[in-house]
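The data below hold one chain only, encoded as structure tokens and taken in the form predicted alone.
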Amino acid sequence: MWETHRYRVSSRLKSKLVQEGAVLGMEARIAVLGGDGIGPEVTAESIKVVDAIGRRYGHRFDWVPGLVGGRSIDERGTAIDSDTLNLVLGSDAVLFGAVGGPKWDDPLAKVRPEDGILKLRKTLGLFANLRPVKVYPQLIDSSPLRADRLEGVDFVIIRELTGGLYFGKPKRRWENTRGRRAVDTLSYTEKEIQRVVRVGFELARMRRKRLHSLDKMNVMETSRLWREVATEVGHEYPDVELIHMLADNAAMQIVTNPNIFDVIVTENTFGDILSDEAAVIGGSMGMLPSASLTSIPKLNGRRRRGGKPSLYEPIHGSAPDIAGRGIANPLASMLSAAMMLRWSFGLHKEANALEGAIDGFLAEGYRTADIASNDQVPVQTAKVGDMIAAQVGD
């Protein structure tokens, strides 16, 4: 499965693609890492779907593996160490899979499977994630909301990746004669607030041009200086709306009118928590991905040479009660790739043959197990991959 794969496209199919506007010919090094539990599994299917773009349109992708979390703590004693960090360096994208499970879920161990993510995140400057919540109206009934909330939903997340409490100082826990303690600290500058936001600013532009910015500035110092800092740079985007919000609220419009939203930007840990509530309203956190960009986003493609690469990931973990047993949403870890093709490299015509195709997937009545209804028989993890490759190959 690791190859380097060279397609050669026919003076044919050469000639349409180039009057469609397509990239011919590109290469590109992935780093692949699978991670834990069903991780493997799904992205597995991601490299069979990508390939598939590759022959159709004359790319060359290489991929190369990984070991990261679970996996590498058990075989290494870390959950990444130099050699993946220096392959992942080397590479133009990381294609992720997931990382935990009960196995390591020891709250007293010193190494847990989350350092490697966290790791990968703060040395590749991944400080921007996006997640974009879209309902595909063929599974409205797979989602606890009513319909008529959800008719038309489309909006992105965009949590900020390298701050907050998750990797604050001090950080740590300890025991005196009162018992137990632990603190986490919740900090963030200036700087980091104003690129994030920028990302906000910069994708609101490509829709609908309409950002909120959510923050808890009633009752936090960070989010009062994260108000300040949006609405200032805010000025420099008279062209987008601003609409301050409460993490409280959003989490409480995000099921009862999600139609409001178009982008919404804000710190990690509102960011983390509230993009895992918007995965309910599109049926299964098995329909999400999400990219982890090192800069804002634009829309003519690759990374500057000397550049580190972003990452994708499908957002919904390692699911280790169903690894193995090939029935995992592998669509998740395909919507990735197709953020690859489109953030990474540019590759819009194929990123939408991908995307096209997970939708005539869903339209023609094929489900996976997490999303199917009880009369229905699930299409297993491989064979989803077998039908999208073969659909974006014609």
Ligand code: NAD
Contents of the next structure:
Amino acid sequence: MWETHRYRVSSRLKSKLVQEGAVLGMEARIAVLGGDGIGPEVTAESIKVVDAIGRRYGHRFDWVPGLVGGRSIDERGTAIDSDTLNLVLGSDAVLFGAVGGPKWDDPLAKVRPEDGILKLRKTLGLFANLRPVKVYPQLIDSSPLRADRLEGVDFVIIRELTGGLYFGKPKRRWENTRGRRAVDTLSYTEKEIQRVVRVGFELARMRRKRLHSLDKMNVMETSRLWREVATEVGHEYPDVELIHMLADNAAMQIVTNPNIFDVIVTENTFGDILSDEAAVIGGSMGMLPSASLTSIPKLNGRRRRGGKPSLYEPIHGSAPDIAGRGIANPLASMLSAAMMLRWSFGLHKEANALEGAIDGFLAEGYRTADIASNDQVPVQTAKVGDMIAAQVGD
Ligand code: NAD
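Having seen the form predicted alone, can you show the form predicted together with nicotinamide-adenine-dinucleotide?
First the chain shown before, then all remaining chains and molecules of the complex.
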């Protein structure tokens, strides 16, 4: 599975692909951190389908495995060590599975599997977390929302990931004669706001050209700065409609009128809460991808050389309850891999082909165990990979 492949493309196919606007003959080195539980199972299927894309479009993908999470704690005593970090830093992108499980859940443990993710975010400077929320018509019945509210829902939440309340200093707890106290600090520089808001505008420009910027400017100074900076950046994007909305109002709109949204950009804590709220409307954990970016994606962007790699992962966890049974849904991981093709390598056509194959798989009525109805025979994890690889490899 971890081999290096080089694919040859016939000259006829090559000229056809060039006419279609494809980027040909790209080579990329991808760090694969499968992690724990179903992480390695779903990641293996993503590798399978991206390799099929490589064969179809003439790209070479080198997959380099690394240890992270619980397995890394077991083997190396830390959730991520310098070998893995060096491997990641020498890669063009990171495909991540999931970490954690009951084996490493001891609340008194000194190291936790999640430390590996936090270390990666910090080391790579993954400042923009993208979570697409798409309701597949075929899966509408799995959503907790009424079907009439879900028509056309297709938006992306961008959460600022390296600043704000989770990182600001002082952050501490103490006790004095009046009792216990604690403080967290919400702080942003204009540069931190500018770069993540730009991700929002660039993305909106590639979609339906509407950006909601969420804040709490009625009560918070950082939010007033956020709104001011977002408005300033907006002048560079006159073609994108910028709508400021209070984060609490957005929380209501996500469950009452989710189809008003195209792209949402917001602060770390608001984004954490709202992206989880938005995740459930899609219906299944096994369908939701994410990307954590280190640079601003550009329209018609090609692969950036140099710089730190971005990271792509399904939003679900390691699902220990189903690990090793061959029934995990690999589609969220595959959709994350499609985001990698698009945002790290500028392979838009290839990303569309992969997403289209996933749409086709669902449209033909195939389901994995988590989204199958009682009368359906679910497709096993590895079989899903085979079917989608065959589809994109045509
Ligand atoms: P989970 O996402 O692992 O599982 C929640 C439920 O969804 C389970 O019933 C599971 O079987 C199901 N599920 C999740 N992904 C699925 C898939 N691809 N196909 C089919 N069913 C799927 O969340 P949890 O149970 O709260 O957490 C389990 C472990 O994962 C914990 O140790 C937690 O800390 C960790 N976790 C890791 C990450 C990450 O690595 N980014 C994220 C969330 C949770």
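Positions refer to the first chain, counted from 1. All values reported here derive from a predicted model rather than from experimental measurement. Between two forms, the rigid core is the largest collection of C-alphas that superpose within 1.5 Å.
### Message
Using the rigid core as the reference frame, would you say L186 shifts its C-alpha by 2 Å or more between the two forms?
### Response
L186 C-alpha, core-superposed: shift of 2 Å or more.
### Message
Relative to the superposed rigid core, does M287 relocate between the two forms - that is, does its Cα move 2 Å or more?
### Response
M287: C-alpha displaced by less than 2 Å between the two forms.
### Task
Would you say whether G100 is displaced between the two forms, judging by a C-alpha shift of 2 Å or more on the superposed rigid core?
Moves: no, less than 2 Å.
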